[in-house]
Amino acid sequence: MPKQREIDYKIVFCVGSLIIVGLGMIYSSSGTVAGYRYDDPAHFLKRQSIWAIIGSIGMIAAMKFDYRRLQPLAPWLYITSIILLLAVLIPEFSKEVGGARRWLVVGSFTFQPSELAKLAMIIFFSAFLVKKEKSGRLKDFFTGYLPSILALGACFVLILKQPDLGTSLIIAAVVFSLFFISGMRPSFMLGTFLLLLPFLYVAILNVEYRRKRIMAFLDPWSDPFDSGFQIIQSYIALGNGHFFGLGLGEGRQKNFYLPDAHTDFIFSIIGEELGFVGCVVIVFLFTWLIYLGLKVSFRAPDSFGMYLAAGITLSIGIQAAINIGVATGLLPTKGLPLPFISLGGSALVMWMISIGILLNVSEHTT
């Protein structure tokens, strides 16, 4: 048995500091809309606080659990998210914001599938990889390949029947870098891509939202009030920032120009508030822990321990590099949070018993 570790700080520093400049900015970027909807302009800060307090919970729950006894448990968990998805689906037992059904309601507790989708994904594929390495079948297309497709394609369309097009592709990216790292066949993985592009593009093109999305990232002022008006308005407060901000609770933005400032646009109203240096300690702080948790990857015992670190510290860097290109002006707006930063309960716990099991491998790392 590899020699057991302690607990590595690192990681919980990085992840530790993001979570309160997450409770920091979720304060000042919501105050004005928590004050005009529910009179307190604590209201949004609250519910994260107590979010992240059962998170914390849960990231220690997860440290202490032996991340090697989730290897049977993944059928069960893969299981457990598809029928959660199915009944995200079902209007009597969820609801609707937006235009999407991703919330599943009980009584008055609401809770997003999806982000249990993404960990008990790459639990799943970690443990499905391993059985076929040990089978001696992970190159064959027929006994290692298509099983696998088809485990990802049932989630990516009920995820994608919400609709939540940026999960599904979050997930998708992870578990291609997991059969990547394995050593399955490129061209599988290739075939796949080319087989499924007309099929994105009439998920993207077809649907008139999204169309609009990507002809205001080319070119939003070609539509400043509409389309366009979200993105040109994160220019703003970022172009607002200069190198050190206006100061903490200083920006202008989040007081109604700014839709989904405490959401998916937080970074830009830490651009706007802490300026070019806040926005590059965040980058930094990502940078970091993914390079920490890739090096927990490296350093795993076992190959389970190694998907399962990559599989975790790859979801965290896809989604943190999406949410920050899309603030930017980098990639067509898409509606996914900061990481440990955005307001988002089931996210900010599912985060955390993420970085729990990453712990744990890291505990046991050689």
The other form holds:
Amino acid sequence: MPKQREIDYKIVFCVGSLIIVGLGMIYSSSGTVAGYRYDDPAHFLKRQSIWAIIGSIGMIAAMKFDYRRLQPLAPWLYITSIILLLAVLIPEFSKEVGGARRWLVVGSFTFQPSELAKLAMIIFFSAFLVKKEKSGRLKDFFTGYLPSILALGACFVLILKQPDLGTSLIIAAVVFSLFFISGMRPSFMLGTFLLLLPFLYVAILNVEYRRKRIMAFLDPWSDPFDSGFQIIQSYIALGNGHFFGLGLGEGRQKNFYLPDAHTDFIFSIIGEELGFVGCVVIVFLFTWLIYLGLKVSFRAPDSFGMYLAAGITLSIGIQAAINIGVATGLLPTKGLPLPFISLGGSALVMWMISIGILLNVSEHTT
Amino acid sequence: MKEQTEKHKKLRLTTIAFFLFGFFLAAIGRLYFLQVVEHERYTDYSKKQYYQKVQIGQTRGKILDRNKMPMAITVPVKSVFAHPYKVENLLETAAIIASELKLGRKAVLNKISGDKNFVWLKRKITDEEYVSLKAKRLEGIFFLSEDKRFYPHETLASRAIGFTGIDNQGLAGLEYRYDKLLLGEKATYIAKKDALGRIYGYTDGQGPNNSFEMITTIDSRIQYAVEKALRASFEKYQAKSAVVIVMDTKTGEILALAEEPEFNPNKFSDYGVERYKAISVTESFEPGSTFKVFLAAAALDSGAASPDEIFNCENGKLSMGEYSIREADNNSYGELTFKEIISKSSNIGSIKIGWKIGEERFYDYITRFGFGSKTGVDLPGEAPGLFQSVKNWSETSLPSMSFGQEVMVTPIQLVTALSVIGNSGMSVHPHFMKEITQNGKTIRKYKAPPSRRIISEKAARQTVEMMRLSVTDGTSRRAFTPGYDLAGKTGTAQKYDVEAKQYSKDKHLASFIALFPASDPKISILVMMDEPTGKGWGGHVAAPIGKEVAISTARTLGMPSSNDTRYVVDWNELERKYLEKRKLKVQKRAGLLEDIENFIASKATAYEGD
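What does the same protein look like in the form predicted in complex with the partner chain, given that the last one was the form predicted alone?
Next comes the full complex, this chain leading.
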């Protein structure tokens, strides 16, 4: 019988630190932009703080909610996500920003269904894999793998349609990781990947901006004022930081040099203002959080809890890795926010609810 | 079996985790490379895009009068501009702006609906306009502080001071002449800019404040009195224009330069271009009889005639071939002494003196007095005046010039030449700039070119005496003021009518020049009124103004008239009286104290007794 344990304060500490650093960096990096657009340098800080409070409530609620009761809800969560992802494609219900339809609009409130889908998919596939495992059909292609990949595919395509390649890739990566962990045959997954490769190639190289991003990734200096601009500005931000940074608020790259300084490229501003030391601290906090999350997963009393904890932890880890990888030029430019730190209300709330679930799993460890 | 699968699951999870941790490790390596190893490379690169050299002008320096009273100052005012793409309701915004700023509604609408990023709506608006427009809180409409030149005394000395344009560039007068100095050097700043090229700060705060202030020779008290006197007469005689110049005889410092019609530099655009320029330096006139002063000086200096030498004035008519010369105002004189010729302003007598001097010599003298060339006064657009060189003179040239015809002079030339006579025959250089200061420190003072002797001291002295006679017993009688020792000379020049090719009968230039005190001249005065209506004699029109100017100048500068009672204060006597009074008071107070003490004492004893 699993015994009740105290909540894991180390996880709370990691997440809390990341959110506080995030708020500070959002204020610092969005002040100029917010002052210019809204005549209020603290505009984004205020909004994100409100979201952090809502997120905390969500986190506590999730923490109090026995994760095992999520198992029967899993199919409903899946269906709800798919409906919302469909709804976001209908112009009447959604808002278009920068050529992408990612936000549902309900009154003055906007919400990003793909953020919900991320968590919903983790819960759904955790339950799904447990079910397949129990019925012994996990390793079967037609009854095990095919339904799984189709369920994932529907979600993937809908998010890709927005378009939001980043989030769909994150979801695919996390779900594939769960497949891999569960013991599905790697050959199926490899096969699927190889099958999709030509489509992926076309999807990337046929879309002008994605192709440019790939070229800019390979050699940003070949086009420093257009496709290479953002990554070079990111390097400049990081390079200016040196060991200890210019000091909070002292960075200059946010003054319209580095686009998306308060969202996708906030890590570069951390590097500029808090230096190499600050960056290492952030990377360390993420690594520690992943380590703690995986420990929760290892100690989970059942497979559902284990998948859930692993999925949540990996989604945080993979997204943080991609974001940091992009900022440092290890990966091609792909707009993905840094978990807990970048500006974005839906994402923060969903991340905090995920942490709540993770904490609940940790309370039930053996 | 179950445990085996669990173990395998954990192993696979650990594998994924290791990839993740490996990636983070790589990221840290990459960060070290970018942030530490390549630090220099990126700071170099960033400097190029962050900084820009900008040159910013200083606040334009003040122009002060000789007592440091401000004549031209710079005040901050608001200007309105729009970012058209930010304007929300075009029609409404245009309507509000048009009514608030008194602009055309269509013009405003065109401006704010264009595709420009920035448009001026109106520059340098009034405080009232600013307050009421700001209260409207219009989207896309902004205000910017700008410097505006302001002339607190409005018309005072305006022709000398000049004015500046919308960008504070000097356009006329001293503002134009000393534009560079008043602007100061542009300070170079290193500006910090954002990626849109907008400057948001400067690297080293404020640059050095090196704008200059100019202290002029103008005395605004005298200037005020002069303008007041001149304006009254100008209006009375409905003249075309009028000028008064007051100059320090010894130094050439111009104490006042007043001109009519008036000109308010704060509203320069309300006037035509003709009103901008200083008549005193840009316009030339035939001076008429005031020129006889220089004829006299030439005759005395060259020894051609002595003051008491007698000339036959032909009873009012001198015939020269087909011409005949008459005295002014149908006067007729028989025999006059040289000094009487000047004081009574006899034309015929003057011609005879001119003949005695001779063409070459007279030409030489008037050239030496500075006629025909610029005085070098520091106002823009100075005219050199005009007369023919001696080889082109006709038979009538010398006679005409002897009483001030066939020669064009500027008012500034005339008053400068007058000062030479007042200054014992030494040259004088007219100027307005007295000192240039920076942050309260004098950095430059006016330095006159070396003084040259023009005529002998004796000749100068004798000329002044003749002018004095003109005031006490001649044509300048209306300038006579008991107690003020004035030397003067009137002039009434007929104006040459270019169309009729002859001298006009009703258009005159009335003038009066004066030096005082005659015994040792300190102040030179010129009064000139162009085309006064009515009789227009210099003696009638100009001399009374000269008198008023002389009196107010004397009072301002503390030069008492000999008629004024002088109070000599005996300080010792005053102190003695004061102390005596005080002593009395002290004694009184001591007495009172004694009374109070006695009173208290009586009460005390009374109490004791109870």
